[in-house]
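We begin with a single chain expressed as structure tokens, specifically the form predicted on its own.
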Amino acid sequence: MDEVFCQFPFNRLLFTKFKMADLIITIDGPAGSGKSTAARLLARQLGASFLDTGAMYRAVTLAAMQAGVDMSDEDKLLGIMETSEFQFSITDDMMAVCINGTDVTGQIRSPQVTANARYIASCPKAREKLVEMQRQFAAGRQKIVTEGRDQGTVAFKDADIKFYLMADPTERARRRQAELRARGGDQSLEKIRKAIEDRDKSDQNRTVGPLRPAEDAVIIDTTDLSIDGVVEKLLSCVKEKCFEKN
């Protein structure tokens, strides 16, 4: 089943208030903490919609790279957002991405896009538009699980349940290396770890939407947990909190 939830040039995005979903669960955390896979599996278990915010940032990043613009020029980045058409859809719990009608789902996961995504993440006006789009996605849906770096602190401050996943940097690097190898790529563990640590510093120190746990977030260390173990912990917490709420 395909669910197309966003297809438009960003300059047509209407900044209005939306009715939020009845149940919003946010999962934030640094790269390699397991948040994307855990969020997707949790959404499947709950019969909820899944929002991969990282794919949105990566799509804008790739569009800017393809246009050859200076990634540090905020006006140029905004120009790309306003003149490009992005399409996001969900297929079998995975987010598919098209830019100007071309499928780039595989391309947005490249190491080059990963390294440059920090420019979009650090651009206040770009983040504002992307956050509004995330809220638009949540409108009209009964249940949603959304993951990213500022979902519980900025995008959905009033979420029903908030999680923050963390893990040892070396373990996170191992996970990212395994992902790259599965897609036919390869990088040294040391290089990947350095890139992860650099991204952490950038995310934690930016002025808008810095990476940090929400004050009311449940923090889970995934270093020694399998993905099934992570999802089990998330489900247990969701059931407990929903029981308390009712």
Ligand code: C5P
Contents of the next structure:
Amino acid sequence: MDEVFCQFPFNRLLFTKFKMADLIITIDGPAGSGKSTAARLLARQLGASFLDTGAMYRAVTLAAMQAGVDMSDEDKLLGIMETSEFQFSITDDMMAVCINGTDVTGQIRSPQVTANARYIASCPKAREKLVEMQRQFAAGRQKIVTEGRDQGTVAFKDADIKFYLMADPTERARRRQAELRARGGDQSLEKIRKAIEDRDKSDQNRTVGPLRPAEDAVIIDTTDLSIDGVVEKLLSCVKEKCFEKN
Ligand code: C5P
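Output the form predicted in complex with cytidine-5'-monophosphate next; the form predicted on its own has already been displayed.
Let's see the whole complex now, leading with the same chain.
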């Protein structure tokens, strides 16, 4: 049975102080750096809950696209967050998402949603609400591994362990192309690389929750690493840090 972690119009959130999880591990980094897969596998190894925060930005983006609103109009975007019914559930290998009762888990990964996510990502009030939800998610759990762009810098500044994954843009484009092909789509490497670089720029240059490593993050270049190699490195850092703490 999937674990449903939130179901709401976003305006029904309770803004209270939460007791945080005992172990919070954040993994930030640009698109294609390997953070989603690594976070999922690390969470599994540690028996922790896994949170894919990009899926939240994607879900709101898709809801706005479906409603045909002007994506540059912040009030309209906030209106969508308040009136749509979102449901996020944790499955074994991904976060499943429903909007108004319809499963959109596959749709939120489309290149159009990916390209439009920057609007919601640069909307301060929307980010505030999403970050609050992420904290609420952590509050109900003992151990979490959460991945995104601002998890170590904004959402969980006091996280126990922070990672920042990076990789060469061409390698990141190759990974995205393989993912796209696995889902039956295709795009030239050139086009994917350009989209990735545009997304990097937009993620790094926005004024709220910009993509950057936290000062206390462990930075890992995954360009020449297999996914197992990345998870191995993460695990050995986690063991080291937990040993230091105790
Ligand atoms: O990680 P993913 O590619 O699914 O994220 C989609 C988009 O959502 C990113 O390009 C970024 O603009 C936004 N995002 C964000 N902050 C997060 C997670 C995702 O701004 N914590």
